[in-house]
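One chain follows as structure tokens, the form predicted on its own.
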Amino acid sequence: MTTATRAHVPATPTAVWLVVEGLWAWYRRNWRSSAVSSVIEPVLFLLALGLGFGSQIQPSAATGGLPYVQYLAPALVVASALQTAAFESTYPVLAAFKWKGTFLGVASTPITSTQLALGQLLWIFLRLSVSSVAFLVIAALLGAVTSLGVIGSLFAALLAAMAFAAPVVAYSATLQSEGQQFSAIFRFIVVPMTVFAGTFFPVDQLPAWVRPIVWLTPLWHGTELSRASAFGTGEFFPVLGHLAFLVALVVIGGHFVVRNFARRLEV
């Protein structure tokens, strides 16, 4: 059905929120499994690596003179948000197109494909917001938060995660079957990015030829922003560069999400 044949198309904010409500109606009955991966797992990482392994690491220039758990927390909130974004941008999107057919059902209503695409992105943003806030609250209770600058870390985490989510949602909207594509995203992009993009140790400790690859990842830019805010070490031009890179990914990815949803649903 094309938009030209639709009647009484709701205003975009209303339609986008209706999409979010529909996703929430399913999620509120199935939230437990995702809570483990998006909140409990990063907290366990913080306990094991920050308080456990980190107790053997002395504060140094590499950790900004801070205990390792405080050095790790602002980066871990970015990494965990990005991992959650990776999941929310792959299997649920393909399922809604192919296995559950919910997107096809929505497309038969006056809600347009653009409104549906924006609703899906807003839903992912809200999911990331809740899990990231929960992680930071627990991190604060564990003494891993150094200042109110961690609020800026939350913003950095959400921006970096959406910079990764938008292009992946656009890609997922083009797939007709699962295949090995999602496994490849997690094995060859998400996991290496988490390990090497500055979450656990400074990037300048990597071989010189690896660093340019790291600089292209949204996780590295988000981590740099997060630590700059949490530790109050941000400088104007580097921060502006990180923001510009991440915003560009969100805008470009969002454009392709809207385009690919229209191509698949407006037939």
Contents of the next structure:
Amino acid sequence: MTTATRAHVPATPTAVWLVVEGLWAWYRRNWRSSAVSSVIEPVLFLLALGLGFGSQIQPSAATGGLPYVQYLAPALVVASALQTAAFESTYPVLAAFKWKGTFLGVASTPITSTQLALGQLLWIFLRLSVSSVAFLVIAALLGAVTSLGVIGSLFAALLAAMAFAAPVVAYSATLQSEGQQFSAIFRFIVVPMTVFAGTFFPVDQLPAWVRPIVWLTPLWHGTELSRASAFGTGEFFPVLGHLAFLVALVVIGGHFVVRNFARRLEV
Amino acid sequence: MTTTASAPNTTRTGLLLRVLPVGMYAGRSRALVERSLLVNRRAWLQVVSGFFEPLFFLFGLGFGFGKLIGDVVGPGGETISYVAYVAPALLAASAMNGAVYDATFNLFFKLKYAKLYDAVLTTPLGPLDVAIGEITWALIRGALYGTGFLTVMLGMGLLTSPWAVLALPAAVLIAFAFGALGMACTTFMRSWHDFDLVQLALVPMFLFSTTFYPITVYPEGVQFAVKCFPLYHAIEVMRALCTGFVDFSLVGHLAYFAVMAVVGVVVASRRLGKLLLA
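The structure above corresponds to the form predicted on its own; please give the structure of the form predicted together with its partner chain next.
The complete assembly is shown below, putting the previous chain first.
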């Protein structure tokens, strides 16, 4: 690249923001369906399982002595953020490369593939922030929130969701077409993770051999952080460990997103 | 279209073939099932994975939730374990989900993008062949999943009555009704965005139709609303058959699905005819 063309390259923050703006321009017309899946569905889960199913459960040591709905809410925000993240990191990314071709369009402008990759990740982060805040506000109105520690839950949810999104975006960027890979991710990773990683019941109720698998999921670390913050039960070293694991996933995943975008878009 | 539609007339012998409008049905829906079979040979992972989803829920909810909740009151007023309570409901829900997703997402893709049925209708097959063929394939898949799930339930000792042998045919009927209705809805859809309406119907139904807890949790008015949902009746049927507390109300529940299936097939084939032959 010569200095003459480099002069036209926007500064990275500007370029990243332009990418986000581009994604927003499309989303503005199509937000309806994601509102259903990322806000209404988790609220329904909270109502049905927290209040309906929860009415059958006596507060006990397993629920930290809390009513079930309050036990569930800080974990459900993490689980639903992860689910939304999984969706946002798969079909839309492949579509932008292949079916809609929007990423190819961006690549023909002065915006670099790295800036595009960062813009895509920032966009997912902003999408998740809005739906997670919306869910928590509704949960608070339903009486499922115990303390201001829920703000920590929000950050736990976003961190865990990005820790999952980054590697998945990196993977989606390598696909040439959607065979069965995405269905396999949802069926064999997202669904079991949601069911088993401590959202609905404590992990120590699972057989011992399953637990090490659970420890590998970002959802479990996010849930532990979220409950620790919401209930004020956090201890220094476990919290540090969960944070380190999730940050590491974000950094490593992010590195591969940047690399894979470059491989696909730069000739 | 008249020339292609009149071709099968020479072989119209059965009553159904004679009473239906010309070109709707050629008695060759088998060909579409065969096509699905051939296509799905390459998508075996998707087919197999459909079996695991309810299993994950069964293990997760049954054992995890089960320990939180202990025993519950079953259909006959008898105390049963929570996992025995939830399992039949999950079977009903997976019959619903499998049938509806197949009849909506997959069908929409074939209808709008793959243009599969436009191609099919240039052959002697009619819209009713399409409707019957696609539903039959969905049912074959559903029956496979149902068999797998019931086998696991049997292995876990959750099938306590001989009535359970009827659980599989009942699951197929339920899937048929949901599939037919889902197909009818798909013919009205304009874009992928309409699928959030499908989600909006399925998710609340899955969560609130006494899948996870008894109906007595709700106040009276809500109880009535829940009893209108088709999944509620499906779960009642499955719970009754799996635990053996069968009474006359079963006929009522099954009639619900018979009506739903007929309405679904009639609307779906008419609409398909309109969309494809117009």
